[in-house]
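Starting off, we have a lone chain in the form predicted on its own, written out as structure tokens.
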Amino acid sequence: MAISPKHAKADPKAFYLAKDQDQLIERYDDAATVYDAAMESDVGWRGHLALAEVVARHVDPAATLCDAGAGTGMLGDQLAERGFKTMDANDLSEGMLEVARAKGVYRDCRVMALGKPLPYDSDTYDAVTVCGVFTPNHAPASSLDELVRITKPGGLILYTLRADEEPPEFAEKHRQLEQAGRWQLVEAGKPFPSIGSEPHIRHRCWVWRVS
């Protein structure tokens, strides 16, 4: 993966490599002015273009839908355009909401650690996305306890997660929320090229509705 010289900032690597959440987020603010950018011209992420195919054929766009770990509202950006008009966002990066509220397809956008508890309330939403976000040194298995718990019954959580190496802790994590009764599974997509810069890396979107 080559990252131009102007989008060096927004290298995925210093993300992965990020010694703390502290560390993280400094880096998230700092690339946050050319993160579009690197994404879709030298990493060629596609992820929030697959899920937003697979957020429109599951979701009413009247819903009111939060988009957990939503950095600079790519995916947001999609959704808009399907038609989605009531939507919120957060993230851990205030650099990174300020460039999502810039773009004005947001409701609201806040701060927020997912894996830690959401100062949302319970049966809040009708739908939630997370893209790209399960991912190494990001948000962990654990984030979806909350993010269940601000779903309405009847509600459908969404997001991509790496299928060519599957982090175990999610496979687990979807058991034991099938297994409480507390989701259903609704799609499991087919393995996708996620990168256009690496081709061999695969992203599936996953689909649960909430009990």
Ligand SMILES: C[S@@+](CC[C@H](N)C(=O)[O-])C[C@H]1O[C@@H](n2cnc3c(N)ncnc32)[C@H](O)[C@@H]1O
Given for the second form:
Amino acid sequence: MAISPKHAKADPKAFYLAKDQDQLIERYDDAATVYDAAMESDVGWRGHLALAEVVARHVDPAATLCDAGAGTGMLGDQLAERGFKTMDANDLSEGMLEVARAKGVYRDCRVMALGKPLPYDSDTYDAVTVCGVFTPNHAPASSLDELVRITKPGGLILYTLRADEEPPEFAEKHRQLEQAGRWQLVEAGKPFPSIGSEPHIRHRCWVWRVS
Ligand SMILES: C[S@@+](CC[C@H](N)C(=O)[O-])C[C@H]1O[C@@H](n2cnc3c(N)ncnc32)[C@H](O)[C@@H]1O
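Given the form predicted on its own above, produce the structure of the same protein in the form predicted in complex with the named molecule.
The complete assembly is shown below, putting the previous chain first.
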């Protein structure tokens, strides 16, 4: 993956190699203003486009939606184009959220950490989306417990996950939540090439209905 010098701060390697969460936040804060350009021109990230299509197929645009780990709002932008109007965003990085806020597609943008208790009431959202955040050094599989809690019964949780190298802790979490009767599988999408500059990498979009 070749990142042009003017987008160097948004090199995904820097995020994967951050030594702890504080450094990850620092790196995303620094990258925020060039993040979208780096993803579009250099990396060729397509996850937000694929997930937006899946969300549009399963969720009514009148839904109240939470975009978890929303970053600069690349997914939110796509959803706004498809008519979604009531979307809240959260992310670890205030810098990334500042860029998201400026796009004007979210009702509320707040710093919070997936994997920890979230300051939302239970059964708040019709749908929760997570795009490109269930990845090494970012949000753990255990984040799903809180996302299930904040989703209304009958609501959907939709997210991208590596398919060519599926993280085993997610397969385990999927099983655990299914066996506990907390959610049912709606769709495990077909793996698609998600990163133009790294054609071997595949993601899939998962859709679960909360009980
Ligand atoms: C690859 S970006 C994806 C951003 C956005 N979802 C999109 O579709 O463009 C990953 C984002 O996840 C955020 N992030 C990483 N770990 C997180 C965590 N534990 N809780 C919340 N956000 C996190 C980062 O700050 C960054 O904005």
